[in-house]
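Just the one chain here, the form predicted alone, laid out as structure tokens.
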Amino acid sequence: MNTQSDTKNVSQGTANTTGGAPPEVMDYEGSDYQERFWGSGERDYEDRAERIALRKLVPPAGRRLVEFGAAFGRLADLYGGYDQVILLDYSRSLLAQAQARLGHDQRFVFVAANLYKLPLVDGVVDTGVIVRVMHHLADVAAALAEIGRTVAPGGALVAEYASKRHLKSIARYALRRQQWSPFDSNPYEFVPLNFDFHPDWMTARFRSAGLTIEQELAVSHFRIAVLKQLVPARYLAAADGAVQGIGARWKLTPSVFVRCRVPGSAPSALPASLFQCPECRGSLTDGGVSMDCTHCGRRWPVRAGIFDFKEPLDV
């Protein structure tokens, strides 16, 4: 289980990918996620193990990178080789925390937006990263379609997902301590908007989105409370890093990292403009305190350095 959901809100998204109700969105607005989930040190091992995986998978340098669901910028220090970094999250309050952590580094752009209707133009980055977000997605296919269009041809998408087929769930199922099968290919929603996925199911979603899987890593082999208490996190994470590659053959860990490639040849230049209207995909002009759509007239506020595409200003 990657998250706790007691202090988070569920809200309706704006996307409508199937003609029915739009997908719900997990909203961390106003939550104490940074301090409660990461500040206690209880997940120091997971943080270190995930960083090891990302250093293996994320291209070390590039023109522009976007992290989807960046929260308070926990992983932002890994992107030092990029000319520009977009930190995108649905929570304005977490992005404000990221601003406070990162100071006045002009490489960073802070964007509040819905993952199902991104305000980014097509092919705007050469690298995309999404970590500890996939398990909140009620419509993985729709999200991957949006994410995929923002990565330029030849670019990389590094994604993490929560796997249901890990050793602890297999043991619990064998001992009849859980009813759901870790071998069932369908996603399992253990609490609202918290999903575990079967690796085969996720592989099919990546391929259906037109992405080519280049490399996979199995992460958090030692996410066991007693081990985390007995062994210092740096040693436990180093051991995890040593087996992440070979562990990907079986994928029996609670977390799986994947690097996918967008088909095509990399363009000589990325788009100069970052944003488009998330509602109509029209062009935006800078209105000073807002980004204004030239097509539908919606005005998207810019507040304290955060481009806010969650709700438009009254027209």
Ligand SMILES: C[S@@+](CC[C@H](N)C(=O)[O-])C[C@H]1O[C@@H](n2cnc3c(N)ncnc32)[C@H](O)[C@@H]1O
The other form holds:
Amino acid sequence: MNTQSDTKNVSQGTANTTGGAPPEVMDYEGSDYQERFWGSGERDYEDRAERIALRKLVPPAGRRLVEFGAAFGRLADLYGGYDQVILLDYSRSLLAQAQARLGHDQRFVFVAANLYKLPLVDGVVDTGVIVRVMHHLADVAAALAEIGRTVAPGGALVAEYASKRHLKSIARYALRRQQWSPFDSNPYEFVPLNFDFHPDWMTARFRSAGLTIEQELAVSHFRIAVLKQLVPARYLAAADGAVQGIGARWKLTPSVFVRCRVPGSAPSALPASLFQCPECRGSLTDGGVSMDCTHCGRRWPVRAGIFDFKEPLDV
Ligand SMILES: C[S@@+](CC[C@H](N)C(=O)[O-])C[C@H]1O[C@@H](n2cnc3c(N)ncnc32)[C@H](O)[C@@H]1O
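Having seen the form predicted alone, I'd like the form predicted in complex with the named molecule now, please.
Now the full complex is given, and it begins with the chain already shown.
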């Protein structure tokens, strides 16, 4: 059993869509994720190690970046080199926390949406980031197809996933304290909507989505309770940073970071409009209190500075 689940006090919900049944979504609405998971300082090491990896992988500057599943904006300070930053999440309450922290900075755009049905136009950003979200995705292929279409040709997608083939799970399996094999290529759902993935399986998914893997980093080598108690987080994270590159050869850590490239040459300009209708992909006009679809007529509310594409207004 993976003890690093992010999902105590969150519920499972489904996207409110028409048409085919969408994959189930891990719903963080109203959760205390920020305080409970990151507030205690228990994961200072992981936070630091992840930031080291992201500084190596995320292109330092660009026109527009989107973080999928950005929650309360934990990593937003890493995007200082971008002209515009879209923080997108399914949870309105976590986005409201992000907005309270970052709303004074006009570069940020807050978007409530399901990443399986994005309200973003094709090729709208030059960088996409997704960290600690992949493990909640029951349909990784569908998510990567949708995410990938929003990144412009030549752009980068920096993605983190939880690996099942890490040293602790290998040791537990060898000692017969764990039934499932870390070497089996299929995803392992350790609690509902919490998956660990085999690195080879994830590599195949990135490739099937038409993405080229450019660089990988193995992250959180030292996620061991006793080490975290004994060694200050900044030293442990620095040690992790020193071996993230070489460790990627074997990928034996619980977390793997990947920078993928979208094939093609970068356009001279990104689309001026960010949004399209997540239901019919029609173009939207700004109706002041809502973004209105010129094709299907749905009206997507804008509430307190958050573009909300989860549920249209009644028409
Ligand atoms: C474990 S948190 C990670 C938050 C942030 N990326 C970080 O590393 O601090 C997972 C986030 O993914 C979001 N999420 C999960 N499934 C989603 C979906 N289908 N669409 C949009 N966001 C989703 C959740 O609302 C939650 O905020």
